[in-house]
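So this first bit is one chain, no partners, the form predicted alone, shown in structure tokens.
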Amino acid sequence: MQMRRVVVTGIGAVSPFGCGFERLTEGLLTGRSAVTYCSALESVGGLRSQIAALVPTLDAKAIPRKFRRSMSAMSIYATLAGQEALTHARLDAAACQDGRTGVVIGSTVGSTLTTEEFFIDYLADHSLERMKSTLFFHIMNHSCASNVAQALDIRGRLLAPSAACSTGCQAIGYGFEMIAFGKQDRMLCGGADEFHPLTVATFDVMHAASINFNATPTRTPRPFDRDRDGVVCAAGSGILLLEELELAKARGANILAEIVGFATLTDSSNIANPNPAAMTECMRLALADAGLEAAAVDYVNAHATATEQGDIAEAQAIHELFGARVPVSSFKGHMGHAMAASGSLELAGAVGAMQRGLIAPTLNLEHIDPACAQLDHVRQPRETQVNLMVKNNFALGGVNSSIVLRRYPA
């Protein structure tokens, strides 16, 4: 079967540098860290973990009211985000009422903090008479597609899968695949999450977030760093805007890049611990879904969270397939990890470092791990062009993905 070509057209960021895509770029290029004192935190008994990456203060009303009502934190990036994917598209919004333009946007879970200002109004005396109307709307797993449907008509297949780290990710190969094989012309795809307390506690529980540099948080997370503690939260939304190669060539559009190869595979092995084994074998099956060998691969951008099992493990992964020949970085030290947003966010920052002919360092890797010291780790914005690179993302429950994306014209 011929497949059709799918290309990246336009994206649209919310991060917690701000609002936009040129602001997420510029950001990572210039080494900044995101990361800061949560006083939001302090009130979590036992919660050790005091810092997070938080999305800045925005102006919602961008998005009328009749939609924005039934809108949560994270539908609400996500509504901004894919708004900024259109603009940067130069694409109609009439052009994606057709049915040929989907969406496939994931969340990690509903809005936390829809359902637990709920509760607590429930609990009180256990009446519904306060709750309002548009309240599911918030909390529905698929809620942030469904939110981006509503708000920028359209009309074609709707995904919101859910697979923690992996969801952004999934989403964009998800979207890839419906285009590569003719469901649909354009799909909006990507990953959001918003900020709650709880899902900072779900780390700490685990021994996962980083604890250590509440009192200098720009230090942390630090990945492959041998002082790195562990995982720092954060929210946000990336979108992407993916077409067909020859409809994006007929209306002029400008091509971003050209998404090749994807896979996604589970390890059943174990529910949270990383399997170097099965993160090779996702990397070499997207690698063969582009129908390319690894000696083609200019960059992989990792996933990388700063934890020692997660970073150990995704480090002998890569050597395995790519030796030490490949620079590598993860972004997680500049912004935290934003859950499900994650592997979209990144993406997004990648393609705009390749565009400038440059790759994004590793924030905060000060001491490389010797655990960790086999791959080409870019410690530095490295000024060169990449054609070929490997996207990563790797969740808890064993959802491994990867994306192989190529500079256009290559």
Contents of the next structure:
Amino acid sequence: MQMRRVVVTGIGAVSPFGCGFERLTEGLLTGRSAVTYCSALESVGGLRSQIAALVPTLDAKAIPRKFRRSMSAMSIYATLAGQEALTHARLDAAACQDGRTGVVIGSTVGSTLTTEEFFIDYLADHSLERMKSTLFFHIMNHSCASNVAQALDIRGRLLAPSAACSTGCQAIGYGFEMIAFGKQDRMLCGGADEFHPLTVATFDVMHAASINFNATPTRTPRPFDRDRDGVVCAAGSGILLLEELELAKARGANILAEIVGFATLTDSSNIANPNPAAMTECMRLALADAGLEAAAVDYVNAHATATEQGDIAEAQAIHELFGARVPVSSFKGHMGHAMAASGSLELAGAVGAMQRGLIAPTLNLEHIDPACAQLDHVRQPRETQVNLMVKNNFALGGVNSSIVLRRYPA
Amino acid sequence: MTEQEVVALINSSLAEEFELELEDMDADADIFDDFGLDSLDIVDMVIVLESAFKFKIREEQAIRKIRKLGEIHTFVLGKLNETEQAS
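Okay, that one was the form predicted alone. Can I see the form predicted in complex with its partner chain too?
Then the entire complex follows, led off by the chain already shown.
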């Protein structure tokens, strides 16, 4: 079956660096850290990690109340990022209303903050009499996708993958496949997540949250570093507009990159601990999907959350497939781990760097862990033309995902 | 609470909930056409009024017929009078 080619023509981002794709790229390339002390975490008993990478205050009222009333913070981030992606693509909103443009945006869970607020009220007297009509729309699992589709009047397919840290990567992959198979012409794809102390707690109870840098937050997380001590939670949304190549060319779109391969697979060996063989297989399948050999790849954007098990397993997996030849970096050191948004935010940042002829480095990588040392770690912005990159995201629950992205024109 | 205070509390409560301008809170305003409210908002309007005036009105059929802000004023004033007489 002849597959259609799929390109990226618009990118939007709401990240710990602020609103906008440019801010994201600049933050990554200038080596800034968006990690800060987070006083909200003090109030949670037993929580040792007190840092996070939060989205700065933004103007949510840019979204009309009619649409905003059903949105928690994650949907607001996704909507602002989605609007930016369409604007960036110079795509007329009317072009999204014929059912050939769809949305695939996921989050880890629905809004934890709204859920918490509801139960605080509900548990006082078990009464539903004060329950607002829009509550469900904040906490349903497809909250971000539905809210973006409503706000932007997009009428094609709607899908809301929920695969924790693989969500954003999967969303782009599924959007790519829908266009490649001719089911849709355009897809607004990505992930979103908002901050809540319980997200940090999720990692802390597994001893996977950073706890040693509360007084020096910008020094963590530390992907691949000897002194890494775990995840720093973040919030935000990265949204990419994917289009079928010929349609994009016909309307004179500025093509930013081409998606050429995608794979996702389940590592059933353990629900929490990653298996390097499964990671290698995921990257191998993504390259096979693209019809390319590992030798063609000239950059890997790693998931690398700065946990001992994750970093070492991924370093082994990358080395198994690419040896020491391919430059590797992770963006978690700059902006923490935005969960469901991490894949799409990081891919967005990698495209931004690629367009400038640079590879953005891994921040806070000072002393490479000997167990991760077999790779070509990028530690300063590196001037080079990236023609083909692999983007990895690996999630708790055993959900592995990889995307292969090519510079356009190749 | 005087009638004027009741009207002021209704207006300020609805203005805050639905992000309306206080100067637009005209009794003749149509809450659907002029304020852009819909059926979801009416559910929340009832909750806002119940919270502001400490009464229960969600089962009142009269609410379903309301279109103008002035009709909300009249309804709430009537309900408060009714409650006062009953107590």
